[in-house]
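This document opens with one chain alone, in structure tokens, the form predicted alone.
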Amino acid sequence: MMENIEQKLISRINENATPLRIMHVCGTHERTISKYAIRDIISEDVQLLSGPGCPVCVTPVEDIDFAIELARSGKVITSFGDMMRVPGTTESLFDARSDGYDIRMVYSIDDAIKIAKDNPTLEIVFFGIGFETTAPSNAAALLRGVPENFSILTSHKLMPPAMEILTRDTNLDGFLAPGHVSTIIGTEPYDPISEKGFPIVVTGFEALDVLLGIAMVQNQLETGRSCVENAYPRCVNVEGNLKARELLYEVFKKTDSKWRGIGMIENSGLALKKEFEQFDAVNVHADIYKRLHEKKASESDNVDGKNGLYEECICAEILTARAQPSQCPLFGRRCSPEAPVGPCMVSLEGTCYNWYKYRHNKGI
């Protein structure tokens, strides 16, 4: 039954194919597209572009460098496993841990809080990353209360402002909106983007979901419409998760934020509100933050980490769909999941990782 529906969607997409560039902004979408070879079964006229949907990929070098500098200063850094291998200017958190610094992998902010409670003489910093989906749990943890020796380095991002920037800077015709993020924010935040002429379809993560999203974007363009449609109603509604958003904005406020590969985007990040500043690692460890930035200012190294092998890495172009992984001179040669040079090769949600895992053995 499902196979029959998938085949009908594939036929519908291919029979009506015209030159079309559809961008997704979700690492799980890229994983589905690569795993099920969706690019290979639909018309070459319909291009599926991978945008900045991998949270560790868009975490800026400066935040990674700060986390490493905190570890060098005797603080205990905690973060997710994927974040450990993402390169900063000269090294990753994993490299720093290999040098003997106390950097620990956790599965949630609650794990980090437990470490702080169990070790009251140590200063614990949780490196919090991710989009609208992960920030509410961090907000809830702070509202429940955390020990005095705990702080958070927040590097959270908001997706709609990044999509808005991409409509100006990237050649695209429509979006597959991320299902995970949309469960929290709903569909309304995408309205201003669709009103500028870009069809948007909120899409789930099965191959069938992705094919349906493509067909719905295609249909909007064929009929001269651009609106927000929901192809993932089993999880997403118009309003989103109101309770999660209430928790989120009780603790955080919107702020300008730097995205790796894109640059500064207005109101695209989250900062702790004034009443929670005593848990903000940048404030708690302001001396280390200031010393690091003074050191960087005095150095001639490129702050984007463009030195050595990084000079050849094109993750910035890949995150904005200006290039494909196979166009990178390092892809599959000196950059692989076992030895990643750029952030896009690190995570299960990274574009290069998925192209390597599912397409590289096909000679792509």
The other form holds:
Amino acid sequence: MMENIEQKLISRINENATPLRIMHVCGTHERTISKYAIRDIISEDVQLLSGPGCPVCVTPVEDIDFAIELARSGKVITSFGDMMRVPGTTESLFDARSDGYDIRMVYSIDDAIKIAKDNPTLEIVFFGIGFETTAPSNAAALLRGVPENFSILTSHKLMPPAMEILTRDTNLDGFLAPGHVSTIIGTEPYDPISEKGFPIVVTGFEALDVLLGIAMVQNQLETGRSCVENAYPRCVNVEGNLKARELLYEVFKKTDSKWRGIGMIENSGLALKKEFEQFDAVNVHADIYKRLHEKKASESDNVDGKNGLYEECICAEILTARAQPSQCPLFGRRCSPEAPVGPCMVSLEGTCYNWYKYRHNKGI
Amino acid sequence: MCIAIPGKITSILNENTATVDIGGIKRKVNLDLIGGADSSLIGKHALVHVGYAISLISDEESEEILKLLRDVMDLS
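Show the form predicted in complex with its partner chain, please, the one above being the form predicted alone.
Then the entire complex follows, led off by the chain already shown.
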């Protein structure tokens, strides 16, 4: 039954195909698109572009360097597994761990808090990354109360401001909006972007969801509309999760934020509010932060980690859909999931990782 | 990272924690982001991300998605 619907959707997309560039901004969408070879079963006219939807990929080098510097100064760094292998200026958290520093993978911020409670003589830093989907859990944890030896290195990003920038800088016709970010923020924050003439469809993560999203974007363009539609009603509604957002903005405030591969984007990040500054790793460990920045300033102006192999890495172009992985001189040669050079090859949600896993060596 | 997995709430452990069955595996999940734990939630499906339920999954989903599919197909 479902296969039949998928087949009908593919026919509907292909029979109506005109040149069209649709961007997704979610690493899990890239995974679905690559895994089910959706680019290969729909018309070449309908291009699916991969945007900056992988949170570890857009985490700036400076934040990774600070986490490593904290570990080197004797603090315990905790973060999600994906973050561990992303290269900073000279090394990743995993590299630092193999040098003997205390860096631990956790599934949830609650695991990191438990480590802090169980080890009152150690100072635990949770490297908080992720989009709107992930940040509310950190807010809820802080509001419940955390031990004094616990702090957060906050590197959260907000998706709509990045989408707004992409409408100006990248040639695209519409978006598949991220289903689980939208679970929290709802569909309204995308309205100003759709009002500029870009159809937006909030989409889930099965092949059927993605095909439906593509057909709905196509449908809007065919009928001369651009609005926000929801193809993931089982998990997303117009207003999103109000409780989660209430907790989020009790603890965090919006701030300008640097995205790896894109640069500074106004109001696209989250900073802890003043009343929570005793849990802000930048504040708690201000001496280490200052020392790192003085050291960086005294070195070259090489702030993007562009040295050695990085010179050839085009992750910045891939994160903004200005290039595809196959155009990178390192892809599949000196950069692979086993030995990643750039962030897009590290994460299960990275564009290069998914192209390597599902397309490389398959003649695609 | 933004992946969230559906699980069925099977028991309430305290005011903000429940046990959720995710494909046969039982996990403790925090319910603060959906307003805390309540016995009326038992049997409902939640979307779980980094140890936290981020929303309840709508029971009326299949009808809504069929309507969207009908709308988009009818135009083809």
